[in-house]
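Here you get one chain, nothing else, as C-alpha cells; it is the form predicted on its own.
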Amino acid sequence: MRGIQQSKMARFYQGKRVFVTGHTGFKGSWLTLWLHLMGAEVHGYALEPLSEPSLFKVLELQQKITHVVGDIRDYDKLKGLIKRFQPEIIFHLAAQPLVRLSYAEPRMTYETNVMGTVNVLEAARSTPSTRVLVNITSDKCYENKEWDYAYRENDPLGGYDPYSSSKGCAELVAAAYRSSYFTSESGLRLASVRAGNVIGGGDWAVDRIIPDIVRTLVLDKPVQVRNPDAVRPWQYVLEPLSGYLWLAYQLWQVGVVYDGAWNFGPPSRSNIPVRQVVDQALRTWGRGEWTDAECSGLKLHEAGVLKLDCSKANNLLHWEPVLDVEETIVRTVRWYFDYYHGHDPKGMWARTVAEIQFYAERARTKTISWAGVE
C-alpha cells in the first residue's frame, strides 16, 4: 500500500470527511475505494448500482463506508444527510450519465443532471462544515463544432442532446452558484471537472464500448460496433480522479485561484477512432472479431470528433496522464479477463486494490506532483 498510503495527497484525506454522490456508479466506486485506502471517511449517497453486475457490488464497498441509497432529486433527504455528516469535501458524481438513453429520457437526465447539481450546492451553501466542493460534469458539456481543435475550459457550452446540454446547464449553474455565493470571501470552494472518454474495469453500463464488447465476448458473438471511426479521447478511469482528488487538496490548501473549470483528459496521442480500441481489445482478450453496426430506424447523433486541452491542469496542477493509449485499453480488458475466467469475486478486492496501487507506483516514478511523497 507504500504508493497509495504514503503520498502527500494521501496523507491530506486520511481523517477527512468526504461526501461522495453517485458512488455506485464506475467512476464514483473507484472514487470511494481510492479515497477509502487513503483513510478517509467517506459517506455516499445514490441510486442502487443500475447494472448487474456492478463494481460497487464486486468489491463489496457498502461494508467500507456509510453507504445511503437515494435520489439525488430528493433535495430534502440530500440536504438532511448532507447536514448530519458535516462534510468536509464534497464529489459530486450523481448524474444520469449516457447520451443514448437522454434521448428516451429526456425530462429524466434534466431533473438529475441540473436540478440534482442545483440540490447539491444548496446543501453545501447551507453547511459549515464544507470547504471544497468538486462537480463532475462531462467533456461533452462544450459546443462540440466536430473539428480538430481542442476545447479549453473558456470556450462555449451547448450540447446538441438531451444529455451533452444538461451537462453545459450543469456548468452554468455551478458557475452562477460560484459568483453569487462560493466568492473568495465565503468558506467554500467550487470547481468543475471535465474528463474524456474514461474505460476501466468493472463497468457495466449500457451503450459503452468497453462493457458492450465484453458482454459480447462472454456470449462468444462478434462485437457489434456503431461509429467505428468516431474519434474520442479515451483514458483510463484513474487518470481523472487522480486530478480531482489533487484539485480537492489544492482548493483546501491555496483557495479560490484552483476555483472554476477543468479538464482533465488524455494526450493527444490518445485520440483514436472506436475502430482502433476495439481491435486493441480483442487482441488482449485473445480472441473475438467485430462487424460495423448498421443501425435501423431513428438514427441519433453521436459526435464524431472532441477533444481536449489540458494545458491549465499541465501547467497549474502539475497533473498529467500516467498510461498510453494502449496500456489503458490492456489492463482494463485485463481486468475483465481476470474476473470472468476463475477469480472469485471477493479476490476482486484485491485485484482492484492492486489497480490503484500499481497506478500510484507508477505516478511516483514519473514524478507526478499528487504522488509526491514529501
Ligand SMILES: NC(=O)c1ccc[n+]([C@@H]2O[C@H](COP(=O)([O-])OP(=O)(O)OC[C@H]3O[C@@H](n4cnc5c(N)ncnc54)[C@H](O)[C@@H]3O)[C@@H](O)[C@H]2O)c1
Second form
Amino acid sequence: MRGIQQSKMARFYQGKRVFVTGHTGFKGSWLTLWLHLMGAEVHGYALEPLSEPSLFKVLELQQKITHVVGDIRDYDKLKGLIKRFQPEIIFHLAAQPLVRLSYAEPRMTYETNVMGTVNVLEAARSTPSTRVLVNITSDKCYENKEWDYAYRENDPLGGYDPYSSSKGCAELVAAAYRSSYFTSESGLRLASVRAGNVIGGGDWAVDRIIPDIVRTLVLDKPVQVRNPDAVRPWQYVLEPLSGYLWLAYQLWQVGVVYDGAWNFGPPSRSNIPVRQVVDQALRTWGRGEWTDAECSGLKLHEAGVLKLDCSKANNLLHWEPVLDVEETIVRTVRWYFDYYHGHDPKGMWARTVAEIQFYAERARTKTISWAGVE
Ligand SMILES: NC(=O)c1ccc[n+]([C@@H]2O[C@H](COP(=O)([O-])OP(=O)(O)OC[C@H]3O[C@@H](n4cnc5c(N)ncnc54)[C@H](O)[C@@H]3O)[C@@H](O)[C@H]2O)c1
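With the form predicted on its own done, generate the form predicted in complex with the ligand in the same format.
All chains and molecules follow, beginning with the one already shown.
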C-alpha cells in the first residue's frame, strides 16, 4: 500500500468518520474506495447503483463500509442518519448528473440537486461533530459564454439546461449557507468544488462517451459517435478526487481561508475532440471501428467547450493534474478491458486498488502536495 497509506493525507484520514452521499455512483465509488484504503470509517448514503454493472457492486464496497440506501430528498431519514453517525467530514456527491435526462425530468433534477444540497447542509448545520463539508457541483455551474477564456471561481453562475442550472443553484445555496451559518466563527468549513468530464474505469452511466464506447466494443459493433468534432476537457477520475480529499484536509487543518469555491479541471492541452478520444480508445482496446452517427430525434442544446482556470487550486493547494490526456484514456480503457477479459471478477478489487496506488505513487514522484510523505 506504499503511496496510498504513507502520505500525510492518508494519516489524516485514518480513523476519521466520513459521510459520503452518492457513494454508489461512479465518482462516489472511487472516492469511497480511496477513503477506505486510507483507513477512514465511511458511511455512504445513496440510491442503489443505477447501472448494471456498477463499480460499487464490482468492488463489493457494501462489505467494506456502512452502506445505507436512501433518497437525498428524504430529509428526515438523511438527518437521522447523520445525527446517529456524527460525521467529522461530509462529501456530498449525490445528484442527478445527466444533462439529457435533466431535459426529460427537470423537476426531479432540481429536487435532487438543489433541495438535496439544502438537506445535506441543513443536516450538517445541526450536527456539531461535522467540521468540514465538501459540496460537489460541476464546471457546468458557470454561465457559459461560449468563449475561449477559462472560468474562474468568481465568474457568474448560470446554466442553459436544467442540470447545469441546478448545479448553479446548488452553488448559490452553499454560498447562502456559508454567509448565513458557516461563518468564520462557526465550527464548520464549507467548500464547493467544480470539475467536469471525468473519465475512468467503472462508469456505466448512459449517455457518456467512454461507457458508450465500451458497451459497443464488447458487442463487437462499430461505435456510433455523436458530435465527433466536439472538444471536451477530459480528466482522469482520480484527479478531481485528489483535489476534494486534499481540500478537506486543508479545511480541517488550516480552516477558513480554504472555504468557498474551487475549480479542479485539466490543463488546456487535455481539451481534445471526441474523435481523438475514440481513436485512442480503439487502439487501446486492440480492435473496433467507429462511425459518425447522425443525430436523430429531438436536437438538444449542447454547450461548447468550457474551460476551468485552476490557478487557485494550483497556487493555494499546490494541486496539479497527474496524468496527461493520452494516459488518461489508456488507463481508463485498460480498466474496462481487464474487467471484460479477466477470468475472475473478484480480481477487479486488486486491479482498482492498484490503480489508486499507481496514481498516488506517480503524484509522489511529481512532488504533488497531497501525495507527500512527512
Ligand atoms: N462524472 C462526471 O463527469 C461529473 C462531472 C461534473 C460533476 N459531476 C458531479 O459529481 C457527482 C457524482 O457524479 P457521478 O458521475 O459519480 O454520477 P453517478 O450517476 O455515477 O452517481 C450519482 C450518485 O448519486 C446518487 N443519487 C442520485 N439521485 C439520488 C437521490 N435522489 N437520492 C440519493 N442519492 C441519489 C446515485 O445513487 C449515485 O450514488 C455528481 O454530483 C455530479 O453532478 C460529475
